[in-house]
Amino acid sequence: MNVMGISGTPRTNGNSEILLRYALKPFENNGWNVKIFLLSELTIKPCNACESCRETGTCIINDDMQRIYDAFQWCNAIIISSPVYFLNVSAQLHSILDRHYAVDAEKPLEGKVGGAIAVGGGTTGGQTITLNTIYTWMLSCGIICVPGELFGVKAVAGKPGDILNQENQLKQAEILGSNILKVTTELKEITGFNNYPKYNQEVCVK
């Protein structure tokens, strides 16, 4: 079984790349892959809106979302976190968001689990904005959303690994991880496909 994470902050090890490792504890012992993405040391450029994927299935620019295109083939979840920049996501995070366009009529994400992670220095309101826009995206690619204890992980840390000291909320990220891999296994089980349980109706239905 197969999980990405992609971390939204163009900080190296940001609080939400710190707490994104820690949703992704449980899946690495559980003997998963684990691909993580890192937006700090990729280059993922803004939609230009030309349309072109429309025609040809593939996006026109060429860098790094290559990478994260076939990740969405490969993986059975998905944990993307983010932290908040002007009660929204990342700039970064919003270009992956956006792409996903150029691959959307292919449904690479459908059928399968998700959860989201937001930190925010203050306590504004921006975490639950910003996690209401990754699971917004995630419900149109067809993702199955998973909460934490309560909705997705909402944190706030100010300065680089502040995070670190708050042994509740990288507790409430793990939980999220062993959320969406219990989701994620039962699937399986039920519908005996890795990826795509839309694609086993009929085992559904029996």
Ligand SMILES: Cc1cc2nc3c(=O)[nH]c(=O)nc-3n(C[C@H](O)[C@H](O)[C@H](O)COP(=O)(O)O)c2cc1C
Given for the second form:
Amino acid sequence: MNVMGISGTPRTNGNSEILLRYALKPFENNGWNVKIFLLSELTIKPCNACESCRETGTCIINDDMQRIYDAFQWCNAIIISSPVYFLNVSAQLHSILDRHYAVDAEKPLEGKVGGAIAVGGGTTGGQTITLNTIYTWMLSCGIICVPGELFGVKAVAGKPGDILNQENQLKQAEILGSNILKVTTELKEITGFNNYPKYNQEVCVK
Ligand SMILES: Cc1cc2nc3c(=O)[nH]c(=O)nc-3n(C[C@H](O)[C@H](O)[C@H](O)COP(=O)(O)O)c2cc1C
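Output the structure of the form predicted in complex with this ligand; the preceding block shows the form predicted alone.
Shown next: the complete complex, the earlier chain at its head.
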């Protein structure tokens, strides 16, 4: 079984990256293949709305997003973390969410399982909006969204690494990972993951 993590912080060792790593621990402990994509290292340009993907089904921008498209196909589960920037996801992460546009007809993430983590410097509510953005994107991709103990993981931290002093939040991230692992494993028993559930689009489109 395969899980991918996307860390949306541009900061090396950012608090949201650390929580993502904690959320991925249960998968490592259970022998899953784990791929983590750090937006502090990758270059992913924004969608330029050229619409060529509508003709070809692929994105013509040749950057690190091509690796993420492959991982969308490869994974059974996905966890995304983001810092809160102006009450929402980072621009780096938003580029990935938009670039899914190129493959949305193919629905590479449909029927897979996901969850989200948000870290802000303050308590003005940006974590909730950030989680909503990620979970809404996941639902639009056909991902089955799984919560942690309560919603996704919401944390407050400042300097990179500060979150390591918050035992409870590290635990919350592991709980999120364990919940996603459990749902994905149970889904595998039902579907075999050979043929992802293809939702009946006709009913809602007409
Ligand atoms: C451009 C920018 C915008 C930010 N906006 C917010 C915000 O709206 N709300 C908030 O709580 N924190 C805000 N912050 C603080 C970060 O969310 C905080 O430092 C967080 O720890 C970043 O996550 P990271 O450690 O994973 O990089 C902002 C920081 C930056 C650089």
